[in-house]
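Next comes just one chain, in structure tokens: the form predicted alone.
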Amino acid sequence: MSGIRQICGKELARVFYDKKMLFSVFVLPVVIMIAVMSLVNTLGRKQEEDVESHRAVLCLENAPDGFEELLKSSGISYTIKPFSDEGEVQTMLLEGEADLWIAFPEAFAQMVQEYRQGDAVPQIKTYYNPSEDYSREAYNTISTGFLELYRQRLLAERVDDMAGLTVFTVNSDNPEMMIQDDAKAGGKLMGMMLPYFVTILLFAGAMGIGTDMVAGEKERGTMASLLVSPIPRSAIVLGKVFALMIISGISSVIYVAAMVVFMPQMLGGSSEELGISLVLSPSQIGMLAALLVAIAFLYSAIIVLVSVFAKTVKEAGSYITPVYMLVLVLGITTMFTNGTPKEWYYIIPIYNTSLALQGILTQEVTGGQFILTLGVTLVLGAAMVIGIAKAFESEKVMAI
């Protein structure tokens, strides 16, 4: 036991007494996470505002009298661009020079005024380019929005009592139509992002330290002297794994806390503006803490196990990169998962932890699912530690 404490203490001291290491492990990843999310959100909002503020370029064909005045009175910002034929306007749409082409049939106003039952119903055709943001926005605003209002206005001129034709309305006077649990909504939002960031930041941070703990000591020649010391090799293994687990566990708690605190800022607004809040019960906090410890243990075991078979840090990095990619894919899969996960999903290593993290935050995980996930994670981590211990006993594997 004393040997485990000595090795663990040595590895922890190497990190906690180095200010640069402390910054790179615990502070820099959080700063990067907040900066990246804030930047992505800011750029997305700017793009959305740019599209909304764009002055739509319209091409009108056979527009009836009064249409442009009505369009102007609606408050829609637009510019009319003339064209000579259909080929020209199609080219303008393809090249982004025009946003929307509205084609009225000839004598549209007369067809509407003189309509009788059984006559062909006049059709207004609109054309847009869905690959252009401005064009798509113009279509949504005018073709699916304004033209419906125009249709209602023309219908009102034809029918004296419009209310008599209105069978029902939808949410015309229903300000309380949104019913949601704000805490659950906040947990769902966090559940989408948390598994991804825990995976990418926790594993990436532990990867650099873990490879140096084993492969780095081999490369520097200090591993040979450590192996001939009176400390049992099993104690060396456990000491290094526990040290890396402690570092990873602390970093994971910091990452989660930072996400909870800075989530509104990363999403570009306050909790009140976003309509979400995140309140965790003591049981949720306990399950979250236990799972984070288990994840840190598993990731530490994976990294040390891979590093054992490398003789240099560079070689260890090349070995662990495919593992990191696999872990990353499994970690972010839950961002695109809908519906209730099947029970056997919680047997899949790493993927089950992402599901459980999401379920804890959304208050949807069951006790059985949590215990299954925790058990699989700990058992797999323990099996890897046993494999590491056996590798340490092999002179061929530990040879420099």
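Numbering follows the first chain given and starts at 1. Note that the structure is predicted; figures quoted are calculated from it, not measured. In this text, rigid core is short for the largest set of C-alphas that superpose within 1.5 Å between two forms. Compared with the form predicted together with its partner chain:
In the core-superposed comparison between the two forms, the C-alpha atom of residue 345 has shifted by less than 2 angstroms. For residue 376, a C-alpha deviation below 2 angstroms is recorded between the two forms after rigid-core alignment. For residue 359, the Cα coordinates differ by under 2 angstroms between the two forms after the core has been superposed.
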Second form
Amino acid sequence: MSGIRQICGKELARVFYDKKMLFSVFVLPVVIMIAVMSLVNTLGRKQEEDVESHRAVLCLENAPDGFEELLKSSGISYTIKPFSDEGEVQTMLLEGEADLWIAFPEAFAQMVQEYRQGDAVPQIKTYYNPSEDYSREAYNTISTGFLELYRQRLLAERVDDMAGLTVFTVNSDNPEMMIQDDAKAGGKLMGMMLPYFVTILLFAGAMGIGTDMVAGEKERGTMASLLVSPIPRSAIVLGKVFALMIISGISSVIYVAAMVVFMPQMLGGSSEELGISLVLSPSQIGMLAALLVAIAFLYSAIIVLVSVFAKTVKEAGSYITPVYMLVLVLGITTMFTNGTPKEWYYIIPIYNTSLALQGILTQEVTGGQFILTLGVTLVLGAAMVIGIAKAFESEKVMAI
Amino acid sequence: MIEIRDLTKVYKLNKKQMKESRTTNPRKTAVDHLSLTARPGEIYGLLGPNGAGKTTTLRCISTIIRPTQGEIYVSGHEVQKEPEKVREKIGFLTGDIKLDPQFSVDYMFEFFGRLHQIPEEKLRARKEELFTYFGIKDFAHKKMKELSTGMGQKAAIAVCLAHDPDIIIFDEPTNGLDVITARSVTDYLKKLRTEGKLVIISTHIMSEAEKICDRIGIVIGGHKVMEGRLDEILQETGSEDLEDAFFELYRQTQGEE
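Please show me the structure of the same protein in the form predicted together with its partner chain, now that we have looked at it in the form predicted alone.
Full complex below, order starting with the chain above.
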């Protein structure tokens, strides 16, 4: 036990006594994550605001009397470009100088007014350029929004009883239409996101340090000094795996805490507005903690196992990348799967943890499924630790 | 005491190594049926050219690699059966074994002392003694990577002796050191001998072997071709100094091959 504690202590000291390391492991990723998310959000919002505040440039062809007044009264901000000929308007749309071209048929007002059953229904044609943001926005607000209002208005002039034409409405006065358990709904969203973050943060956070702990020691020639000390190889392995677990655990707690604290800045809204408020019961917290500790143990064991077979940190990095991708795929598959998972899914390592994490948050996981997941994860982690200890015995693998 | 009985170490070569060694044989015998006994209170020197099997022998003694055949007893413990007990008894140092560059000499000394479960008080006393002897005190707080080669080697020696081992195994102890540092290291090895410790070293430097070794085992091509005190070797080979004796033995071995 003392050997495990000493090795673990040294590996932790390597990170915690080194200010640069401390900064690069715990602070920098958080700063980068918050900065990137905030930047993406700010830029996105700016672009949205820019599009919304833009005065739509319209070309009206044969517009009936009163159309412009109605447009003005609807609050849509726009400017009119005089219509010359079709070719010129098309060029203006292509070059982004005009946003929407509304072509009424000639004598539109007369056609509407003198309509008799069996007459051709007049058609308003609108043209826009979907690759231009301003044009697309003008099309959405005017062509699909405002023109519908205009149609309703003309229709009201034609018939006395609009209600008779409506037949029925859907949810026009039903504010309580959504019936859901808020805790479960919050859990559903978090359950989708959590396995993804756990995979990214726990595994990616441990990757760099883990490869350095084993392959780095071999490369620097410092591993042999540990191998001639009077502690069992298994103590060296466990000391390193536990240290890696602690480091990746702390880093993921910091990342998650930073994400919760800075969520409003990153996503531009409070967690209540974003619908991710979550209240957890003590038993849920306990189950989550047990699973996270187990998966951190398995991930650390995977990283150390892969690193043992590499001679250099660089080599370990290239071995670990495909493993990371596999873990990533297994970890985030739950984001895209619906329906009740089959029982045997809970014996697939990593995937079962994602399922169980999701299940705990949505309160759908059974005790059996939870125990099975925890058991599979711990047994596999322990098997890997035994494998690593065996590899430590091999002079070929250790390259000494 | 170290007792080696019929030690053989065979390495399996991969294709790349076979190509580098210009051989078609996938097996390379580094040590071939070597036996020796080294006793407390003596400095035993394994003398031989590069690739003779000296380092492999020392690595087998220190449990880093496993013998293919034969047995090695260190203070009565067999290296393959009780490797941890063996490692408790020895201090092993080679140029290839380095200390973590980002930790200070102080930290490394205490870390290895604790791995050997040395009580804190004894560890402090050992540190005072060794750091004073090797003149490490002034740079003990510095990180290993900030030290020069000589300072680093001195620190590594002090760390490897932290637990006051009965048996000290040094692979090329003065390799890469300046004359002054080399002298302080060889003087310390003599001091250890007077304290009754067993010191076993490997070297290819004849003058070093002549000056400090009580008994010398000459190893060529994995075989121990001669063993004895300096005067015995000189007498048996009819040579005036160790270098002549070595070349005489080398010539004989090459002739046999």
